[in-house]
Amino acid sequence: MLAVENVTKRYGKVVAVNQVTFEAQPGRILGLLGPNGAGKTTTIRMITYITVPDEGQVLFDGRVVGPWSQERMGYLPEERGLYKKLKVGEQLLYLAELKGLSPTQARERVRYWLGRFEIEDWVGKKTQELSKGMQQKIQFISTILHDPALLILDEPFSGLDPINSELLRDIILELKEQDRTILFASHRMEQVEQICDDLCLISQGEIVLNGTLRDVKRSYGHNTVVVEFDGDGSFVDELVRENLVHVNTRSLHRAEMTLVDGTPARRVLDAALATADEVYRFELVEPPLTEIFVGVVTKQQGREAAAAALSRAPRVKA
């Protein structure tokens, strides 16, 4: 298990992280989320022993972190680090050299990992050759071959279209099944809904909201409407001139609202029935995640400050 205890660190007169602490669980993925600035770099910095806190300790398996645990953990940086003019093969065996194992040990490492990815044709090319989603994976690799007890993966899908997206999801879960521990960090709020258990969101240095999705959410009620219709949908601005919801998402056929100062559901549905041609689908849900982070951030540091934190979000390549 990892725990982030009472952790401080200071640069100057700034306050980069504020008493932060949090656990993360074997068999379980947390997401480590934030706005730019939050403090989320510098405490996995803290956690991968590349800086040491000026308060409080970071415990891996019990024992503060260091050099050992440095062995025992995986980290994708949300920067590629790859070294453009080497071959992929060299690269990796050259990595996962450093990391302790054996030629033998590499090499088969290596060799089974490319065949996951279906990459093996690959082993000869340089890494500047490559597009951004084909050093992904190279990256996301590196990290794990040597088999770490704790993977800290930062945007790990930056650069991938749907489907790899998919295989390096499967593996990543499949990973949680061997009961490794798993911080997973994006701005991606979708992705965290689909593929983590715990929450832990940093704002300003300071722990804004912590717990398992499960919980959040649910705390947050019921309060989104998804309404899916064919024809007229102006019912959705007519809502909003009202000031009876916000829009989270909209499309031609499908708008999902904030109820706005216990507004009833059923205000929306008649209106929407008054318009559309057809509604074929209307549910009153959870709020998504991007809701819940947006509100959060907001209410400590203001709306434009939770925009800007969402706009980093890299977008999935069609």
The other form holds:
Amino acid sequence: MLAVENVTKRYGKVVAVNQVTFEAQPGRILGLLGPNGAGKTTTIRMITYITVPDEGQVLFDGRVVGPWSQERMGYLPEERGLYKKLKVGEQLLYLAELKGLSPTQARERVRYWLGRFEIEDWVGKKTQELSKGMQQKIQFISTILHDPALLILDEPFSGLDPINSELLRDIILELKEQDRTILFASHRMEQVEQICDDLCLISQGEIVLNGTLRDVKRSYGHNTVVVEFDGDGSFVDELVRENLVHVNTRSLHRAEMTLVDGTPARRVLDAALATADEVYRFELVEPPLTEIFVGVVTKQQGREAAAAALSRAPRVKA
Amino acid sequence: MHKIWIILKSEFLRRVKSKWFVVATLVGPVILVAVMVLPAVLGILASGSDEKAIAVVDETGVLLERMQAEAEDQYRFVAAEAPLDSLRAAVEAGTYDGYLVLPGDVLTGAGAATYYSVEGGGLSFGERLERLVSRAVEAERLEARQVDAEVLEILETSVPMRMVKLTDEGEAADDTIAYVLVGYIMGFFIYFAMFFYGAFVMNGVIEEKTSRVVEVMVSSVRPFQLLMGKVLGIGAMGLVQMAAWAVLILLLLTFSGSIASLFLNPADFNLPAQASQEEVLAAADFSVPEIEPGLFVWFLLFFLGGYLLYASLFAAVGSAVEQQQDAQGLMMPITLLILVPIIFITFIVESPNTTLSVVLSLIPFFSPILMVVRAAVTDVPFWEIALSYLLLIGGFLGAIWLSARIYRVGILMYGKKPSLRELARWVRYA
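Please give the other form, namely the form predicted in complex with the partner chain, since only the form predicted on its own has been shown so far.
Starting with the chain above, the whole complex follows.
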């Protein structure tokens, strides 16, 4: 189990992380969310013992992290990087040995994982000859080669095609089944919703939301309405004008809205039936994670920061 | 420790296996020897091609004959009676290289000889011509006075001088010039090596940072281990390269006698054509200076110490920037430090035992070059050299401590290029 306890980190006068506390359990995936500059990377760097906290402590299995825990964890940073001139095989063996594997063990694991990704014939290729996506796979392999108990993945799916994303997801879920503790940092809310069990949202160096995905969503209640219709969509504008809802997503035949201050869902249905030719679907649902994220960040930092935080990720559609 | 070793091994192997390393290691000494030997070879070629045909207007009527006898094959002196303007035309047409006018009063010591040519003829040619004429005038005047043979012989006196150095083993040929040369070569070698391999370390650090692989690395090892592994790995590469060069150069020196004798003609030293190689080399005063093995050991040790000191500083600079061009400004202080010994190298060679020389050769930033130069040109007491080395090790420990503190912050900093003041602030970070 990973426990971050009252951790504070300052750079000069800037407080990057302030009194952060959370836990990550084995066999579960913790989504670490937050806008850029919120302190995610700083937090991760303290967990990985790249830097040390000014106050508080990071414990893994009850012990303060250090070189010993570095050997038991794998870290995939958001900014990928490999030694360009090393061959794929050399590269993986080197990184595995630094994690404490013997050369023989390392060779065996490299063979296994290259086989798993069906890329055995890349062993002798120089890393710089590979495409971005291929390098990405190599780097992911290097993160899990030594069978780490703690896995920290920062945007693991970026730059991967759907087939490889699928493969990666399967492996991550498989590792979860094997009781690994997994930290998943991402801006992509739909990915977080798909694979995370727990959530931890950091904003301006502080934890603003923490709990299981279920609980977090439930606590926001069924305050979101999805309407699918044909014909005139002007009722949506009307509702917005009366400040009864605000629109999360909208297209020609579909609108997802958040009910403002206890607006009854019925009010939306009435408006829709009044103007639209046909209503195919009307549903009261839990809010998508994106909305929770935007809501929380907005409350803390204002709407612009929230929008900027999500601008790199497309909004949730379904 | 184990991690440092893994990093050292990887950094070392990936460089030693590169084509660049193999080529540079094999070609390096060849270029070095070529640079040293080429001027000499060119000089020989130049003097060989220096045959000249010279028209001589000899108004004394006696000098030409003597000069022709003295000049052997190199210069062909031809008597010319023609008027001066037709001689001028002949020179311009290329029939002669030039013409020499010897007025009658040169014999009395009053007149001056004049040589006319189109191209001037070169510095050594002028001197040689002047000596030829002077010798002819001298001989002619002595003979005219009927000086007796013994006096003539006295005038020919030339005492050969042997320089002998007293050593513990007795006497040895004094090779002062050779030792100075060895000192210079070793000093400059260390200078280039520190710069060259230091730049290697810096570029390695920059590459790791720009490719972002450094973040993965420091999630596996401590920044200090990464820094040390890199510095030591590249140092090991440098050592292998230097050792390979030393072996090649020693081989060249061992056979240099045989090589040199190929260029020497026994007849030039009044030896019979079948004279042995040793006889010819002895006659030519050619000796390979014997370099004490101790000097080689100190050379390697000081190279290593100096490299470690400067490489750690270079690494700190590399960690602070994202591309080589940005490193210039931060490198300035280091470059200046390396440059100081080069400024003093001639001073040290000329007066190796003055207080200033001793002090300079004890300072860690300068000792890698200056102590080796001193040790090459003079006998440095053991305690001085040992103290100097201890100080150098101390200097390295200080530098690596400082660099490690800058490095661990620098490798994770992207964006604005930091100033020296910011680097100083990083050192103070917890």
